[in-house]
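The chain below stands alone, shown as structure tokens; this is the form predicted on its own.
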Amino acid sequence: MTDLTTRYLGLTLKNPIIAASSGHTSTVHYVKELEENGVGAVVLKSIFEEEILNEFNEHMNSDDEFQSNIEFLDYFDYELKEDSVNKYVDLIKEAKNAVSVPVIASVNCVSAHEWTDFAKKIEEAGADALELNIFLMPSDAKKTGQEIEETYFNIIKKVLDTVKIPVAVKMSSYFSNLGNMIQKLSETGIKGLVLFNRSYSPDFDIEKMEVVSSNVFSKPEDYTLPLRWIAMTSDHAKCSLAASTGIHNAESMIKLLLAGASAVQIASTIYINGAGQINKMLTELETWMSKNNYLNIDQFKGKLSQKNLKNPAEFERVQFMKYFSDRAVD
């Protein structure tokens, strides 16, 4: 009988597969429907600290009376606060109380300052362990390339000091030397990466001459991404790293363990398929393995890493030449 239990921030859980954050672990009623649909781990929906600052500013800006009581503000900012944190405490609670998954708690962050408080609150609420979304968009031009790379060393150290409870760092793939970049965060004293979040991206309804958001959902091409970085990097990453974005059935989360990955979040194929997806992917996964005679999946994760390749250069190719000298040009 084979054997899908990984180990993923120094968690043992069931099987690779983790519900990403989303609206799909925005509550209890989801939370359990992954769960009965065989899923291994949940992250639950991001807590935003931008979120709970946007609230507490428009609150402030509707009233003229709010401007001048300081003594209100301070404790109008406290309210507002311990009601969006609170919120997020009884879902851990209840999702913890519901469920026999690990239940990994979210924070979308941007900076190192008053949100860190929080984490403490998840870590009394029974989260399982914490995830860090972090992604901070390099438009700034006055805004060194190692200065924002500081930010994300700043809110590890100090959730770090807070908290004991095992905690990810959910990563973007947008800074200059990437390798580089896995490798130093591995070795602050997280106990997992994930490779890589999906930050929203604009586009343009050229009728109605307005912004809007691009393409929601994930595409099932969009694995190559992480794929690349996880055969590059598990073999030298201090932490368990786990695979994000264009997972989306069980050949690219199997591509995944055999780069190295440790588990895979999953949240697109979600939406577009159901949950059911999930006990489909399993399925597949059993099946693979049993063709292939492994009995666990410790047998074959990272086979296909950088280092265990006969040619490891492969994954550092960053032009067609191969591909396209084949082919005739119109």
Ligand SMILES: Cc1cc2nc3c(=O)[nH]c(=O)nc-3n(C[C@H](O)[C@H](O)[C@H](O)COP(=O)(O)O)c2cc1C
The other form holds:
Amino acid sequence: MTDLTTRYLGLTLKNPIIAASSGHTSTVHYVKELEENGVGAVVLKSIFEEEILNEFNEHMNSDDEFQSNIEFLDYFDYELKEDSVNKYVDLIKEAKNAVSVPVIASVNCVSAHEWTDFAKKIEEAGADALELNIFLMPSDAKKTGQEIEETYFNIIKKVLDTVKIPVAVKMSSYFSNLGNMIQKLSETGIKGLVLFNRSYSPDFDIEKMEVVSSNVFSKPEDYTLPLRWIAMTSDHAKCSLAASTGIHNAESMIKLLLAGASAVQIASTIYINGAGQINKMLTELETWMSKNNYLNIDQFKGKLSQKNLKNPAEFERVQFMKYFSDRAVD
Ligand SMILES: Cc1cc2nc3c(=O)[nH]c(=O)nc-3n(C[C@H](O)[C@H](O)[C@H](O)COP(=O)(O)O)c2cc1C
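Provide the structure of the form predicted in complex with the ligand, given the form predicted on its own shown above.
Time for the whole complex; same chain goes first.
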């Protein structure tokens, strides 16, 4: 009998497929559908620190009289936050009641300010873990890379001081020394790192002369970015790693596990192929494991991580020169 269980964030998941935070994890109905299709855990749609603040700003801008009343402003600020948070707290409670797989809450955060109080409410609501989706757009030309990195550590410290549930950080791949950043983040006391988040990218409509959203879904070949970094960091990281971006099928999931990931997070393939894709990936994982005589995930997890390769430099090669010099070019 093939055992698909895996340990991630100190939790035992019945299999390594986690539904990543997205519209597909935004309602209890969807969460139940994901469980029915075999998912190992779900990360709920993020509550956005930014969204709460924007909502507040919109109201501020739309009413001059309102702006001049500081007391009312304070009250309204509080009310708005309470409303968003209460809705989110309800979602956690309802999801926990509806499914037996771990429910991971998610906050999309850009600062270590007020929102950290919400972390406590998330814990009290019964979330099994909290994922911090930290993405700081490096658009402020006056800010140094070091200042941006410090924000990550400040957010983590504040949250770890507030909650006891396991905390994961979903990070971006845009760092000047990504290997060092992954290692340092893994040593902060968090229980997991998700490599990597995928940011929304703007595009232009050249007929309407407008800014529009580019395609939000990843492509199946995008998995090579987390593959490289998980293979290079999993031997040394002090927390568990989950792979996210471009995992659309069983083959890329198996590759990420071979690189050393404890789990994979999927979103785009659920949008494109439906929740049934989870079951398909699990069946194919089992078939591959049986064919290769693996009884459990630990028997092959990390088998192709950097330290286990005959030529560890393979993952560090950034130029195509060697690859192409070995092949005849017409
Ligand atoms: C429509 C959509 C909504 C998403 N919303 C969130 C979100 O609220 N919070 C978050 O951390 N990631 C969000 N993501 C990112 C996914 O969780 C995931 O990390 C990313 O899409 C890469 O995985 P994939 O290649 O399987 O899509 C969203 C992705 C999509 C496609």
